[in-house]
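This document starts with one chain, in the form predicted alone, laid out as structure tokens.
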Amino acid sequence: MAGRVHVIGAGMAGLAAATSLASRGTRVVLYEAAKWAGGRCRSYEDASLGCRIDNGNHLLLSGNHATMAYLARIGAADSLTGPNRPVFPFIDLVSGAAWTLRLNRGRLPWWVLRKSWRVPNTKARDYLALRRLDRARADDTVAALLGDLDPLYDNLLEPLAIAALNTKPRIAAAAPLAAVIAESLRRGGRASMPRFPKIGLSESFVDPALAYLRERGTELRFGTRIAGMTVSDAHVTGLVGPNMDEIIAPDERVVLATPPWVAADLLAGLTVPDAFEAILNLHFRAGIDAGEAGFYGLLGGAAEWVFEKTEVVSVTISAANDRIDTDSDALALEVWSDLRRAFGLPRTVPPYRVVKEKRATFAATPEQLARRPDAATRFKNLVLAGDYTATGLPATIEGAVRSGETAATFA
């Protein structure tokens, strides 16, 4: 039997790698510096709100095939929910207009022929311009390539780009947006069905994975930080931490599934993205009409995406480097004002929690994309995993899962 595989990091990339390896009968040791798994994709009990919340909001699409396969593997395929049609509702906070983008299920996009299904004030021929993405060069930005397509750009492409890339379109690379659209809109409504957890991120992506690993004998080492690695003759020979010293046998392998800055500390000379974008998430102890989708895109305000959850209304602001230092109380008041306008809520701000992720993703600029490393490293028994690696996708759950699957194949 082949030796063990040591997976360092229990975020989505690490969990994907570990479960993929375990499914093939590989003996896995999973290390995590924190006392919990999931990384930026997890749920927790918030004492001040008196309920369970997600640390962020993640909207998946049915075309995220690696993520769907991961959920099926760990027995959590039924843990997602969403509308029974490919619909994306929007509310314009400036004009007060509400409209819904509606796709047909097949690949042939006949939905663009129906005025009531399109972005308001657009024509069917406007959508042909999306073909520009097919020839996006490495240095093309979203705004430079698509920014002249008003009102399609302002009302759909810009909010989609910010959500997918977590980077302002004026500096964001167009190529990863092209990859997202190629696997969703270009494949039709069946690949564009919005999906999100019925209960929480941990209940869908983390807890079932840990149960799956335990059932297959995976050794889970939480609270175990890897501070260094010993190497010899192009092989990793040991893992070193404050309270551990693990020898890596000649037939054993290592998957490094940490954030990029940790990977760079552990591997001298490794080039990784080094500019990052923040995401702000606000959770209000309130409720709104879930509508037919369970979420809304908001235009013209601070709030961008709003999710109606069991006990809270959750709001996401992406590409938020320019808002990260805003006082939490002021930010909550501003966002609640947006929600009041959109949904007719009371003036009084309910209890809330503001979650600020300063390094939520790497900045998806052409310069940073050029810094994404491949999975393979100069060490024969070490591979990388993480949404920052060269997956071709932006830093999303789908990108993280694919990186883990790739690493498991190398390992």
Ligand SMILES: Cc1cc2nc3c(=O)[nH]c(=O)nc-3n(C[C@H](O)[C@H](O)[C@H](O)COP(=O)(O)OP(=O)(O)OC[C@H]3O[C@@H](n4cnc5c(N)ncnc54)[C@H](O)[C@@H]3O)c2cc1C
Given for the second form:
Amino acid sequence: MAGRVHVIGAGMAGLAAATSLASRGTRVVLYEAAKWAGGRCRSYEDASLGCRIDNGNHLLLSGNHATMAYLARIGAADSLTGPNRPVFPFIDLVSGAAWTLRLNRGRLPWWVLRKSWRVPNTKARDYLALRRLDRARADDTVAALLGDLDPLYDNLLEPLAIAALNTKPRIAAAAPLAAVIAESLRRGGRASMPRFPKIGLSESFVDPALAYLRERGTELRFGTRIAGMTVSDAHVTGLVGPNMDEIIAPDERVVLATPPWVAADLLAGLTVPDAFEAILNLHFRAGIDAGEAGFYGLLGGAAEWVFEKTEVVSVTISAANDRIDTDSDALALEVWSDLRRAFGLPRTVPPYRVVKEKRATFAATPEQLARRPDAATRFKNLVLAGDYTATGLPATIEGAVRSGETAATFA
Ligand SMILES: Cc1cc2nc3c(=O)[nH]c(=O)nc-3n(C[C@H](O)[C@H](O)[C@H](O)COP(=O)(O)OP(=O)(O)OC[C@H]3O[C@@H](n4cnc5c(N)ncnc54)[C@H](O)[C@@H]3O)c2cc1C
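In place of the form predicted alone, the structure of the form predicted together with the ligand is requested.
Next comes the full complex, this chain leading.
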């Protein structure tokens, strides 16, 4: 029997790698610095709001096939929800107009021929221009490639690009957006159904994975920060932590599934993305009716997306480096006044929590993409996983899961 695999980091990449390995009967040891798993994708109890919240809204698409396979593996395929048709509703906060992008399910995009299914004031031929993405070069930005397609750009492409890349389209690379669109919109509505957790991120992505691992005898070591690795010429020979020293036997392997800055600290000479973008989420103890989709895209306000959750209304501001230092109370007031306009809510701001994820994802600029490392390393028994590795996708759950699956096949 092959030796154990040591997985460092229990975010989505580490959990995907660990569950994939465990499904094949491999013995896994999972090390996690925090006392909980999930990394940048988790839920927790917020004492002041008196309910559970997610660290941030996470939107997936039905075409995220690696994530869907991961959920099926851990028995959580039914834990996502979303509209039963491929729809993306928007509210324009400036004009007050509300409209819904509606796709047909099949591959042939006849929906572009229906005026009422398109973005208002766009023509069918505007959508044909999306083919430009097929020719996206490594240094093309989203704005340079698509920015002339007004009003399609302002009302759909820009918000989609910000959501997918967490980077302002003026500087964001077009190539990873092309990859997302190729796997969703271009495959038709069936691959473009918006999906998000019925209850919370941990209930969908984390807790069932931990249960799956426990059932298969995985050793879960929480509160265990790996601070260094001992190496020989071609192999990792040991893991070192503040209170631990683990020898890696010659037949054992290591999956390093930490964020990029930790990987670079542990592995001298590794080039990784080193510029990041923040995401802010505001959770209000209030309710809205978010219609058939359960969420709305917001145009012309501070935030881009609003989700109706069981106990809170959750709002996302992506690519938010320029808002990270804004006072939380001022931010809440600003966003609440947008929500009031859109949903006719009372003037008084309800209890809220602002969650600021400073390094939510790496900045998806052409320069940063060039810094993404491959999974393989110079050490024969060490492989990298994480949303920052060279998956071709932006830093998303799908990218992280795919990187974990790739690492598991190497390990
Ligand atoms: C607010 C927010 C909103 C987002 N929205 C979306 C969205 O809508 N759709 C989408 O698909 N994606 C979204 N993302 C991105 C998605 O969450 C990430 O791409 C994904 O969770 C990254 O997973 P990862 O495993 O690569 O990294 P991480 O989640 O960072 O996991 C790394 C793990 O390693 C652990 N670790 C670190 N150092 C050590 C060490 N020395 N020893 C042991 N363990 C260590 C960390 O504690 C962590 O648990 C969002 C992210 C944020 C923050």
